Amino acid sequence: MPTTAHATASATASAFADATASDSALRRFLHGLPGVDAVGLEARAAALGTRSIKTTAKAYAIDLAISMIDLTTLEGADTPGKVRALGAKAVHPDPSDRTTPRTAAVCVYPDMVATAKEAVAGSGVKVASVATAFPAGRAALDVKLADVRDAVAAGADEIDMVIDRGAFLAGRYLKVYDEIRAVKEASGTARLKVIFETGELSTYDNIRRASWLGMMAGADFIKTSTGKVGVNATPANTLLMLEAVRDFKQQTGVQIGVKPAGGIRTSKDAVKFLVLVNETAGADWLDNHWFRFGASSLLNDLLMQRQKLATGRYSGPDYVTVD
């Protein structure tokens, strides 16, 4: 098992003390990372996506994918009843088949954390909460930290924060680094997922820099997106982030998780991402402690495909609940 979150974060900060001593030092480090071959990255992601999965392996992959889902509702119209129903589904995704794995977590806004916590009590399903003025992140730091502390006080096991993309794109890397460090401190024992909003970072080089910046600052997970913009998780940007966590572990010994979010809707998509994980970062990441899917509709398709493998019949959308 990993060391405590704060011990790991402190060790990571010490390892990169020189690189984070000033804005200019951090800029030199991040811009000194190898450039990304966009054509090669996309070609490799596409090639890995063509791997065929046989029936036994597919059944394993479907159950693994279910166990990796952060079942999510992040809408202005969320109600306690909807969150309770989501929690019940996370604990027993298929009430007719209790061999179905639980999901990894439910993910909600801070004001719904207590409701979600009650709904999954005793099950082992985690409660994740978005924070830091999600999804835009346009708020003062003290407001963002209050958002985090409210979620943690309500019982959140995990915090999903958004970085200040404006500061990052302006090259104010130390501001982003310091903010992640402050959020990590405010998160206490909750694991921290750092969202880059890759669709707004424009280039693969920026995604690589953001990945290293987040890991250096103490992220427990790096996450592609909020699911609230046009471009979210893709095989290519997830592959790039998997390469980053692999390389970071080789350099520091610290393992960081990856969470693609938004746009992953089918079992076929999920299996492609699991192949990316296995072939890039390795089998150590094929566990929901280190890899998650940020999704809502994905679970329904996984359940229908699981039923088809078990019975030989495709049940159709009426077989599952509509969230």
Contents of the next structure:
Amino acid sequence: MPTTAHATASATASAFADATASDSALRRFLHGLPGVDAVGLEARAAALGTRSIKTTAKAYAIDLAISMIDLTTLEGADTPGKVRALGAKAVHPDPSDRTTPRTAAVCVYPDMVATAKEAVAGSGVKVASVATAFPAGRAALDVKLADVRDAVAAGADEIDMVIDRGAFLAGRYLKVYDEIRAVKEASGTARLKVIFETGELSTYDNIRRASWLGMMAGADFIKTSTGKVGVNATPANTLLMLEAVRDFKQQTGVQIGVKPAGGIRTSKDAVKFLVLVNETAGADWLDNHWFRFGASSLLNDLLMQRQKLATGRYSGPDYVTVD
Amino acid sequence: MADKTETLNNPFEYAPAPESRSVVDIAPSYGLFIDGEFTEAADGKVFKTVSPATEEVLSEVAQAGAADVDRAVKAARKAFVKWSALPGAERAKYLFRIARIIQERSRELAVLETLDNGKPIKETRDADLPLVAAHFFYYAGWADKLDHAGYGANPQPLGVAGQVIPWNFPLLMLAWKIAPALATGNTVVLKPAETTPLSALFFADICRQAGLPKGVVNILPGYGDTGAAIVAHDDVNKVAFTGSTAVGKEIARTVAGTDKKLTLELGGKGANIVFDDAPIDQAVEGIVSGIFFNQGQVCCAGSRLLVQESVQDELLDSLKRRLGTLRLGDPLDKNTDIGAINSAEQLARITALAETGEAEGAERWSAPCELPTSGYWFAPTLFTNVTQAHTVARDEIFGPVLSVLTFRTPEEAVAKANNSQYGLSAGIWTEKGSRILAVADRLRAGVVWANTFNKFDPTSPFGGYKESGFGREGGRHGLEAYLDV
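Switch over from the form predicted alone to the form predicted together with the partner chain, please.
All chains and molecules follow, beginning with the one already shown.
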């Protein structure tokens, strides 16, 4: 897989060689993408939100959602103890029911990667690390790259980088592109998630442009947000990014993952996102290799819903574990 | 289409999510609603109404004849004296009450409408019923403000309004007819379509529940001859009809030479124009809702897609992929996108026109789709390689059939869009605001949507150019049809 991933990344880069030849060429390419009508996009996301997912479909969706969680702690107050607890939870989300799927990954700061790695060792749960001066990304490139190399050296399986929103909003797309390429290089075999901080990009046109920019530069995943600003993942911005990966695959044959992060707290919300995936990108993305939720409190709500489906009764917050 | 072969590969198969039928209690038989009472037809005639999704008989309904029409018009005439003399604020109270009862009973009415019409519960729940209530609320607000509607001081009602409505939006078309008529002080005799009489009869019950004075609203189920008798009745002052252009012409001939005021809302062949700088994903959604909303049985449907030739392939690929995700089936299932065709007769008409399209050389395409074995069903269908000369580009199909034509320049788009006997609706898709304004200005259509389609609001006037009819319904303009001005 790693070598193939690299081969496809460079194939993608050469496919867009003309578009990325200069700042102005890249600008022309990105501004030539079809515009997004905000009202229509939000209406479509809302309409898909009315799908009624019941019984067997709900059970499937809940287990799938659990298996797609990047269980996250990104606090200044994170300690080895906290990270070990998170790792244990990722491996056995519901100690009362061992058939519960594991989460996809735990997501931590680079200095916690080694601890996280130990906590999930042998379980198949991946360790993802935010890097590149997360969440603001305001640091020199070599500092960002050192941050990435540090996380990779500690054993991170996945790197969640932030783009330089300042450069993007100033129209310096090539700088953003080059930075993603450099981080991809530094990530080695780790899969790269590129965070746009959609709340700061603000417009849907910008989100579509950023999605293509990230995919052309070699992102393995495109991710909405850091969870650290006012507006994080929404059904509409995730729908738009799902359209982008769908179109990118149709054009290049390369499949890219999507990760909405921040603000998804209830099972009901998670199921709505899975409906978006199913009816936009399609069944190929219904797998934690291609779709993730960046979340923490979501997991307990999913577990309570799962218990309800199994027993017919609502349990309560004391029947699931605090992280 | 999300059919069985595809769902085998897709692990995320939506389990059935049917809306409960138990919220609605359909009686085995219904009478005519005349002078505040349900009564049998004078000649005792009845007809059956069926669920188009299953062909199950839902109820047996009295069929109004000429004698019943006469009785209903007399009741309406008698009621008119007091009703028209009420202060507007008093009439408004009844309309507000009706609007609130509709909201309270909206789940029941949505299920009823879905059963009798065949359209998906998603649509009756999220479109029909909210719009019905909104229409009554809106015109309730006008009842005491008619002095300020722009028709001079104290504008007068016309008298008895004879109203004939279609089966595609049974309760919504009733609201479009009855709300402005009552707000302005008229009384009504309304005939629902023979395939969808039930929601109008439930509305009769709502009138009783609201304490509406007897005779103000009379409901006469029946066939075309019942409608013809209403239209021809000497003591009817106003005729309002929504339906086919052929019947509209007949009605116009009937009322010619009388002093009856007439409004007609007839057929359409709406052009949905997609420019190369359109927001493609949203345009695809707009095309889908433009022609597949209510199985395309919408007079203002965007049944002609005019796409700029340079983006045709890209757009059609996206559109076909999208049609593959539409879910056709049980209209009561909350996840159903496409329901049943309203009647065997309509299905035959759609089928025949689609066959004509093929025979004339247009290329037919449908997503793979399994149709239920009972009931009336037609798979969402596209025709490409269509020109202005094809029947499917000219005739109203009134079904889930989209004809795709291309254009090169805005001038050509406008010329083709206007080259139709109809002029009810049109859509423009472009990210360029100046183009929206320039093109909309030149389209001869009663409603032009920009970067959206099939959006309705009671405040917005609706009506046609050319053979799509005349007169406006909705908004302040909708008052004129019911006032002596």
